[in-house]
Every structure is written in C-alpha cells, then in structure tokens.
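There is one chain below, alone, in structure tokens, taken in the form predicted on its own.
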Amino acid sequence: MFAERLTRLGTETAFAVSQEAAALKAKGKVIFPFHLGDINIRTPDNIIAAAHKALLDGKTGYCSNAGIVELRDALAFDINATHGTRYSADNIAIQPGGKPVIGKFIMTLMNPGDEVLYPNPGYPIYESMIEFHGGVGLPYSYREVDGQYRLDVESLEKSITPRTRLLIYNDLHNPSGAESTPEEMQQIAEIVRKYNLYVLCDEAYFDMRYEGKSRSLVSLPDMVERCVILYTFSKRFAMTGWRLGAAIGPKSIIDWIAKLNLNDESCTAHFIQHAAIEGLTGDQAGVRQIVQTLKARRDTAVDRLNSIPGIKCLKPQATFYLFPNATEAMAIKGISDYEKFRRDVLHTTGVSFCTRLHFGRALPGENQRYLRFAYSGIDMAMIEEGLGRFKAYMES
C-alpha cells in the first residue's frame, strides 16, 4: 500500500522524549525539559515589530522562490563579512527553515547507491534523508581528547570508497558542542580537494558561540566552489518557530534548489522575509542580549554537572548543548541500557534529556556512555533545581 521509500525514513527522536516529557507533564510532575534544541526565550521586539508591519503592508502572497531580494542580498553581505567570500543573491535560496537544506542538497547532488559520510553522533535528519533517498551513509565519529571533543579525521577518510560523492561537515556540533581547529578544517579541506567531494556546511550555531571566533571551510582555498552553506534564522534570532533559513553556495547548485523550492512549497513566507531583513540589518541589542542569556545558563548547567557524582562535562565555547560523559555515573547505578537510565531518571527526577542514541546507531567499539543536554529551553532557576534533583539521584 504505501512506498517502499518510507521504510528508510528516519525521525528526529528527541521530540520522542519531548512527547514523554510532556504526558508526564500532564499527569502533574514538575519536568526539567533538557530535552529538545528549541528556544524559550523572546524574538527580538525589532523582529516582531518588522512582521507586524509586513503583515499590515500586505506581504501576504506569493513571491519568488529563490526568496525576495532584499533578503538575499542582506544575508549575502552578512556572511561575506563573517566568512570572507563575495556571495551574492544569486548564491542564496531562502527556506522555510534550515532543516529542509539538508534533503535539497541530496537530493541536488546524490544519485542513489552514492555514498554521503555524515557525523555519527549527529543530527538525525542527516541519516534520514540519505537513506530515504537511496544513499548509503558512512558515519564518522569524535572523540575525546585533551578535554576537548575532536573529528576522527582519520576513520573519516578511511571509509572513503569510489562511490563517496558528499560529505556533510556539522562544525559547532549538535549534540557535543565540538568545534574543528584551523588544523582540523584545513585537513577537512584537504580531504574534501583529494577526492572530489561536495559539502554540506551546517553552520546553524555558527553565530551561537560564547568566546573565540567562529571558522568556516568556505573561507579555505577553493572551498566556496564545493560548499552549500547551512544557514538558520531559528538559533540567532530565537525565531525557531518562524521556520525561516538559507541555502548558500555555488550559482549552478542553488538555482537547482530554488526550483525543488518551486516543487516543494512555491516559497517561504513572504512577511517572515521581511522580518528578517530588520534581524540582519536593525538593532543587534536583543541579538546580543540571546548569547549573554545563553552563556550564563552554559556556565550555570556547566558547574551542575560536574558537580554530579559519575559526570564529566567538558565546555564547549558553542551551540547551546553539552554532551557529558555518563560512563560511570551509569555504572554507579548498576544500569547499562541507555532508555532504562534515562527514563528512571525523567521519572524519578523530572529531568529530562536525550542520550547518544538519539543522534545516530552506535558504532562498532564504543565503550562510553553520553548524554545530551539542551539549555536553551529552560530558564537559570529550572536548571539549577533540575541538575540538583539530578545530583541527589546520584547520591542517593
């Protein structure tokens, strides 16, 4: 009855935990939503005054595909000052969101039985969609070294066959917050040259960074030709439900995702554009206020879960998501199985948060156990007391 295709189609789990979190809500338990990547915190008063205005001025209907103009070129200028490249907006695609860049890019520039290397743990869409498109996926892995998470670069090009076409390059990393170093990215880069691959650039957390400066792989020699940038409004603008991204790279690539747009939607909605050009070009005070806010939940959430007997949290200097090593916390408390400590927890706590399986299937040899904590959704008072009751569950 149904196509074959939909067997291969994935899901983004964590909104599974979201869903239990919530039944549990509903029966009157006090939950700690560590859970899910979304955003508790206002859009900016500039933006939503932009949208209101659009909405009165009738920027109500259609308009092109590729996304109004004025967009483009605000968002072109934006990322040639950040990445150094001359993109214009002939380069850009908006989209109603920054998820669907990921199925038009396999689909621009995947055959079936080509090969997409893709991170393993990672956002589960990416597996998803190669496989619901006839691809065959090769993860790739990090791991941890010198207190940092790092890019197994070399499993990476060992598992390269004649028939890898693409790879899919998630630098500030969700779910463990990783970022590549200059020498990591020039390797990337290397990679990428020798064997003739094109790229995915997820940089949806590329503007969600707390110290230090961001890097992107079309800032390297002859990148910008291979590269489709991944660009969301949903994280820098706390608009994840305005459903509003970008896909950004060559001419001949874009112009073939502007026309699935065409297919797919017509085109993302027109107010929504306009607001977003006031986000990129107006007052950055509530933009700025957006990282201030979630940098001292990061501290805060940080300190917690150290503080947690058998946790080990490493800080990353990005994304709004820690990914602490729960090896022997799990140990501790006689569980092996991932769901089983996670659901005694939410229901012995109400903390509620994904673990390594939610991003991907384990791999061969993994020995550790991790989970994945998102604070961009609870405010400072919930964390403190959430991790607390976490802490006293560990001790108890």
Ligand code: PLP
Given for the second form:
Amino acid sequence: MFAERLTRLGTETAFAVSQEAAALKAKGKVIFPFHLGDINIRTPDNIIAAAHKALLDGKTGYCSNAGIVELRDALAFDINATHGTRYSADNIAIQPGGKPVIGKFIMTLMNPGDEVLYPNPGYPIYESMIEFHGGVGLPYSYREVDGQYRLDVESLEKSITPRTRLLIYNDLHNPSGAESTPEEMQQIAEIVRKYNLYVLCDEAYFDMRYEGKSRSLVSLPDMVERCVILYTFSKRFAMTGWRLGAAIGPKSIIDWIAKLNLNDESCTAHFIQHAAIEGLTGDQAGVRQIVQTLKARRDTAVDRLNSIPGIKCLKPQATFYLFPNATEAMAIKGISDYEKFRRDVLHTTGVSFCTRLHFGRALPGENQRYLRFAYSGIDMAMIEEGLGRFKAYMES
Ligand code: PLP
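Show the form predicted in complex with the ligand, please, because up to now only the form predicted on its own has appeared in this conversation.
Once more the chain from above appears, this time first in line as the rest of the complex follows.
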C-alpha cells in the first residue's frame, strides 16, 4: 500500500527523547530539558507587533512563490553586509523554515545514485533527504584536535568518487558547536573547486554567536556560484514556530527552488514575511537580548558540566549546543551503551539530553562517547539544578 521510497525516509530521533521526557513529566517527574534545540525565549515584541499589523492590514492572501520582494530585498541587504556578497532579491527563495531548503536543494541538484557528502554527527535530516530522494550519503566526521572539534578534511576528500556531486557543510555545527578555521574553510573551498561540487551551506547558527565573527564559505573566491545558503529566522529571532527561512544562491538554482515552492506550499505565510522585515530592519534590542540570555546559559552550563566527574566539555563560541565527551563518565558507571546511559540519567535525575547517536550512526573506529546538551530551551535555574543532579548521580 505504501510507496517504496518511504522505507528510506529518516527522522529526528531527538523527538523520541522529547516524548519520553514528556511521558515522565506527565507522571510527575521534574524534567530538565536539554534535549531539543527549541528556544524558550519569546520572539521580540516589535516582530510580534509587525505580524499583528500585517494581519490587520490584510496581508492574508497568497503572495509570490519566491516570497515578497520587500523581504527578499531586506534579506539580501542583511546577508551582503555579513558575507561580502552582492545578492539581490533574485537570489532568494523564501521558505517555511530553514529545513525545507535541505530537501529542495537535493531535489534541484541530485539525481538518483549521486553521492552527497554530509556531516556525521550531523543534523539527521541531511541523511534522510539524501536517501529518500535516491542518493547515496557519504558521511564525513569531526575529530577533537587541541581542544577543538575539527572537520576531518582528509577523510572527506578521500571518500570522493566520480559520482560525488554535492557537499552539505554545516559550519557552526549542530551538534558539536564546531566552527571551521579560515584555513579549514580554504581547504573546503579548494575541494569544492577541484571536484566540481555544489554546496549546501547550512548557516542556521550564523548569528548565534557570543564571541568572534562568523565567516561564510560564500565569501571565498568562486564559492558564490557553487553554494546555496540555508538561512533561517528560527534561531536569530527566536521564531522557531513561525516557520520562516530562505534558500539563497545562484539565480538559476533559486528559480528552480521557487518552482518547487509553487508545486509544494504555493508560498510561505504572507503576514509572517512582513513581520520578518521588522526583524531584519527594526529595533535590534530584542535580538541582542536573545544572544545575551543564551551566552549566560552557555557559560553556566559549560562550568557545571566540567565540574562533573568524567565529563569534559569544550566551550563553543557559537550555536546553543554543547557536545561533552562522556567517555570516562560512562566508564565510571560501567555502562557502554549510549541509550542505557541516557535512560539511566533521565530516570534517576530527570536530566534529559541527546547522545551522539541521535545525530547519525557511529562510524567505524569511533571510540569516544559524546552527549549533546541544548541550552536554548531551559532557564538558568533549571540548568543549575539539573546539572547539580547529574553531578550527584556521577558522584554516587
Ligand atoms: N539546520 C540545522 C543544523 C538545524 O539544527 C536546524 C534546526 O534545528 C535547521 C537546519 C532547521 O531549522 P528551521 O527549520 O527551524 O529553520
């Protein structure tokens, strides 16, 4: 009865962790939600007011498949300022979220049997969409080098074959918070040129940073013609549930993506696009407050995690994720199975997190164990109490 392709459709297993945590909560257990990358901070008031006004002004009908031109102009201006590019409205197709860009990029540029490089650990929708559309995923990995997570460029290049067409590159990386150095980004650009690849630059966390400055692959020579940026309003403006994002790239690719919009959702919600213009061009006080709130949470969470026996946590300058190494902690508890450890901590302490396995199958030879903590959906007091309980569990 069901189509064969559905057997290749993946999922976000982090949602299963949410459900498990919710079921425990319903039974009265206090849960410390570090598992899901949602944001429990309100969208800035000026954006909410702009959405309200747009509704009252009648922005309730269909609009252009690629998105309203005023928003595309504002987004092009915003991106050009940080990326050193010269995009215009023609280079942008607005989407109901950043996530749809993944499938649409693949549908536009990948034929069945083509190979696509993607990060593992990484956002699970990459692998799901590659396989669903009949492609072959080539996972590449990250390593801990000198107290930083580094993309394993060497093994990435080694896995390339004549059938490899696309690279998915998530700089400011979920789940690890890893970020390419300028040298690493240069190496990636060289590989893209050498093997004639097209790239999905997933920049969902480009603006979620606490120190330093984000860099984009598109700012390197020849890359603007080869890259499609996944842009999202979800994180920067705390708008996850509004569903608003964009594909940004060469006009020839964007025109096809806009045609996919036409066939799929027709257009992204009209009034929400007007609200997003206020986000990009209006008062930025609310946006700054989001980053400050997250930075304080990061600092506390990293300190507390590092005080827990057997846990070693790096301090990423961006994203809202931590990816502590828990190899020793699991050894102390005598538990080698990820799920067993996660459940034991959850049921004993109420602390709910994901593990490396929620971001892809473990790769051959992988012997370190990692957990993923998101601090975007949990307040400071709960971070302190939860990680205190985790510590007590490890010391018991
Ligand atoms: N890309 C990455 C790496 C993400 O972590 C997420 C969401 O968590 C997305 C894309 C998609 O987010 P959204 O669809 O809310 O824009």
